[in-house]
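The chain below stands alone and is given as structure tokens, in the form predicted on its own.
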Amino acid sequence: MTVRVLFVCLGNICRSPMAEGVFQHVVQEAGLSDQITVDSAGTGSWHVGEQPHRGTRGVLRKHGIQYEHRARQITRQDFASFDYILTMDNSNLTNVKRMMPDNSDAEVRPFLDYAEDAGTKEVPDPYYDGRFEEVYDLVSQAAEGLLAHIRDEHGL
């Protein structure tokens, strides 16, 4: 059984795929990548196709982590292939539970719910004031506390 993870925020330029990225990394090492799989998405359409913000893609590397993606909106479909679906902000999760079909059995939370010392639950938006590094320290927060989760619920 392959754990399948999603991150929501805007765009798919800043947050989604800072988590994305850390979280993979925290899987790899873990020995977990064959059993559990993550990507990312935007609830808008305004950079699709896009890499990564600058922001994003530079604190990534400077914590040595390797990240490719292309940014792309979350559909219909994505709540019957995750089993997770994690938002960085309130109105991510305002947006995913009103397109969420009532047959979806995903798990749709604030990605923030996993960083119990985070003092905050929402992801701040680095696209307009350069918070790039903050934004890593929670959701390097957060990764640790899911994959803590995702291996107590799936026996990994």
Given for the second form:
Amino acid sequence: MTVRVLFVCLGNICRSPMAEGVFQHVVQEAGLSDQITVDSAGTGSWHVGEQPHRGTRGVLRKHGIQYEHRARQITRQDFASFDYILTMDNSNLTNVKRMMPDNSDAEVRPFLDYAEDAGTKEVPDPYYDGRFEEVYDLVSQAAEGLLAHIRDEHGL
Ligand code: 4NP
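The structure above corresponds to the form predicted on its own; please provide the structure of the form predicted in complex with 4-nitrophenyl phosphate (4NP).
Up next: the whole complex, starting with the chain shown before.
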């Protein structure tokens, strides 16, 4: 059995790729890459095909995380292909819930639900203000919490 996790933001070039790269890294460190698969997507289409923002690439590199991705837009099929669809801010959450087919069993919620000590439910958008390190800190906390949750929930 595989647990499938999709991270979603607006452009799929800053926050959700950061979340995907960091979570993929903690999953690898835990030796669970065969049991947990990870992807990311954006609600918008403007950046489809682009690699992550240089701020995201720089922070991941700085923290020793190897990561390759090309931006894509979320599709209705994703609601059948993923068990967890985790959003970065309230606007993403609203947009994703609006698209969600009635028969989807996916767990759709804010990624920061898994970062109890973060003090916020929204990952700030670094696209305009460059706060990529702050995004990394929040995403790292939530990645640890999500892994613990999945291990517990799925007996991994
Ligand atoms: P992201 O950041 O949703 O974290 O990938 C953004 C990327 C692009 C834009 C906005 C936010 N944009 O307006 O193009």
